[in-house]
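One chain follows as structure tokens, the form predicted alone.
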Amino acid sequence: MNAELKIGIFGGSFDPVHLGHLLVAQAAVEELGLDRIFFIPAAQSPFKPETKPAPAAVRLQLLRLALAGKTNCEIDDQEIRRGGISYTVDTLCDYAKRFPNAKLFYLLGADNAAKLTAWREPAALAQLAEFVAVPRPGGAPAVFPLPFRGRTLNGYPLAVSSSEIRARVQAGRTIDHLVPPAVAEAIWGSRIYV
């Protein structure tokens, strides 16, 4: 008898990708019994429309050197193809299409949860995958409205955030301990935060 396929579906802008989206990852993985977990970066927020990221070529080659080595991480770039505002559901019914017999987990920020009736499609949301908060320190915990099925991982909240390392960079601070070394070589290489 096949086990049940776990699949976790961590989105986001990854701009850049640093150390607490590694440690939310392993948390899943470990608390979850995934058997993959996919970095799916997204080309624009619907909930962030004026702010840009960083060029999404920028964004993939740092989520590689991050995941470099770590089997059960993948990286999907399938938003960043699709283009213009990348919406939850569209990669949810992918996934639900590519992996029919999967459970599937998709992880948020604790404070998205109680928001997910805002989303593009809820109806839908609901039905294609359950929903794991991820803890911010310091933070309320999450509320999953109905009908959405929903839990909390209780590992490894870090208190750091793409923005912090970015405001770093262009203060020429040091962003050591917040990203991979080679994520860190990579960012002052480039001054694409400059």
Given for the second form:
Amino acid sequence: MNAELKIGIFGGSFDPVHLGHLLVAQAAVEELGLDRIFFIPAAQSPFKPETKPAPAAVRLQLLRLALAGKTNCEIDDQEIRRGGISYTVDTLCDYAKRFPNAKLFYLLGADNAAKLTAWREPAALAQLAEFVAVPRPGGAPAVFPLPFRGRTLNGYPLAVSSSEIRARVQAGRTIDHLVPPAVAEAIWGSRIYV
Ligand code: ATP
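Alternate state requested, the form predicted together with adenosine-5'-triphosphate (shown: the form predicted alone):
All chains and molecules follow, beginning with the one already shown.
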């Protein structure tokens, strides 16, 4: 029997990738039974206009290190290649074309769910995927505004953020147990956030 392919799509700045991101992916694979999950780093988030992220090549390299050996996790650099501000609706249209028979799940932190109507072309966006919120400690429970279809996972709530990692590196504090060891080593080696 040909079961429907289930694909998770996980966008973000990944500046840098951290264990909170990896646990989002792990929860989604376990709780949704995903076959494949794509990490899609943004060239520039429309919601962080004042923050220029670290160079794309570095963020991609850190993602490669974080995902090494995880066979169901892939990196898609289409938003980096498109350049400019990255809009999820463009990326989801591409997935809908490439995987017309798959079920698409868009993964996001619960903090982002209530803001979905502020994303570009919300009506089209809502048709393209089911939205899946993963809890973040200290954040409110996910609320999906109409017309979004969404569900919330149990996840493994972990209070880590990329901004905290960057601040810790700048302050010379450890980032052990917040990012994978190979990512920590590369961050310190490249002096990217110092
Ligand atoms: P920053 O601190 O720079 O704002 P971030 O840690 O939120 O970054 P992003 O790359 O912007 O990281 O996040 C990508 C997606 O992952 C977003 O939907 C965000 O809500 C979610 N996310 C990030 N960290 C966590 C976490 N610890 N738990 C659950 N979801 C998370």
